[in-house]
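We begin with a single chain expressed as structure tokens, specifically the form predicted on its own.
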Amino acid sequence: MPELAEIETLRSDLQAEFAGYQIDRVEVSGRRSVRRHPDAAAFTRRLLGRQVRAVARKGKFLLVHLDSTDVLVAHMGMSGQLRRVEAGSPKSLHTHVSVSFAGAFDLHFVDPRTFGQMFVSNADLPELAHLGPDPLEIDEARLGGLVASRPTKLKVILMDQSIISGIGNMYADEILHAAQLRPDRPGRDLSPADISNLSAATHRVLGEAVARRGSTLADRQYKDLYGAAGTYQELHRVYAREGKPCSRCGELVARSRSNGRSNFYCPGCQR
């Protein structure tokens, strides 16, 4: 599933390929792509004729701000992708929804398995009030808050939506690594210099994750808007890397599982 890094690529290019330009068309292709509307025209009336003012990003959300007080939203799901394509191309399998705009390139909603989704909403985003505080706006003490004082497991925490949001299993990951932290230590049994480690670490992986456009893994879901790779999964130190040496100490990378999901963490490193 893409994260925050991968989100704010597509923020980004989307902000400068679409911002100014008028939506003239709109097709829906995937009901199930739409589906917080009652049908596909209640969404599409709601985009016509709009000007994109500015492309935003609440955690793992695009929010595509128009000159009304409406708001696109867009979440990838588990394999969504949007393509920035030439005017009128034709649409390649799984495409759901495309939008048009005047004088520019259309952009192409792409989802195989369709847990993404895209919808339109009021300037308030009532759907999006449960999240968290994004990770890189959030500084040490803010962060030592939101952590220290829950029992719960550390990745557990930082995957929480509802208290950061942005970060899933993967960045997790490599966050605990850079802050030498188990996935499996409480969150109220961090020291100060623990949670400076951690946030420090957060803030350079997802920023290093950014500047780098993302992680493409081997099933080469994720594409940024013009169909390139990512290149932070070069960087990985634990992610996926089972039985692999740690760059840090040697030790073999070793992986867990929790909540139904994989944890992968240096035993040697990060005690």
Given for the second form:
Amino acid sequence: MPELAEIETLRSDLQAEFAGYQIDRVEVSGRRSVRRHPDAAAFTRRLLGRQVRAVARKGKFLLVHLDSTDVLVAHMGMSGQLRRVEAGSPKSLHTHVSVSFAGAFDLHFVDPRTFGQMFVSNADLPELAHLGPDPLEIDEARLGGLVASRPTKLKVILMDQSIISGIGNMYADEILHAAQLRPDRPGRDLSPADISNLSAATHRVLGEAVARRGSTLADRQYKDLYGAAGTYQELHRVYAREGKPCSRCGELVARSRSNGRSNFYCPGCQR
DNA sequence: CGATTATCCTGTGCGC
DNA sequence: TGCGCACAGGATAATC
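Alt. form predicted in complex with the DNA, vs. the form predicted on its own above:
Once more the chain from above appears, this time first in line as the rest of the complex follows.
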């Protein structure tokens, strides 16, 4: 699933491919992918003729800053993919938005399950105001402040985008394993040493995942701008590894369920 | 407040 | 071989 590492990979490639180029054509199929707007025309109108200044990221949201005061915002949801394709390429199945750049490639937004979306907002981005800080941009003390006061389970805290933004189910499980902390540990039970481990694990796991251009699972739902897979899944220790031996202690990886989500963890070395 | 559940959606993979 | 269904989970709303 596209989480922080996958979105960051898209961000850097989008920046390299499209910064400085002007949007000269926008095609929207259906309304659902641009559902924040009253209709597709309201979305398209604010993009046509605009030049891309820079591409940023906030949590799992991509922010394409334009030469107006507007920002094109994209969220991949569960199954969204962005693809750089040759100009004028036909839209494959589930391609909901196509953006053409003058004298350059087209950008296709493909999203079978339609949980993703695109919209244009102003520079203040009120739609994203609820998001917490990026986990890569906060230090141990700041993370401790966000976690240590809460009675909530660690897994829930890590995945709550209003507390920290960018971590989903997959990286939450990997981070907690790296920190040797159980997903159901209440945040306020953590010792200073636990907080230290959690902070280090967060930076290590997400940093390495970005370096490896994200995780592409068996379902192939994530591919990068060029259709290539990431490789961080090769380093997964627990996610989708139920019943396999833990790489740290040899105990079998367990799976529990809460909030309608799977939790993969090692009962042997996560406390 | 926190915890839990339902909703949206389609492709996949399992059991029978 | 084919059918039906559970599952995958990001964000949000509703309910307890």
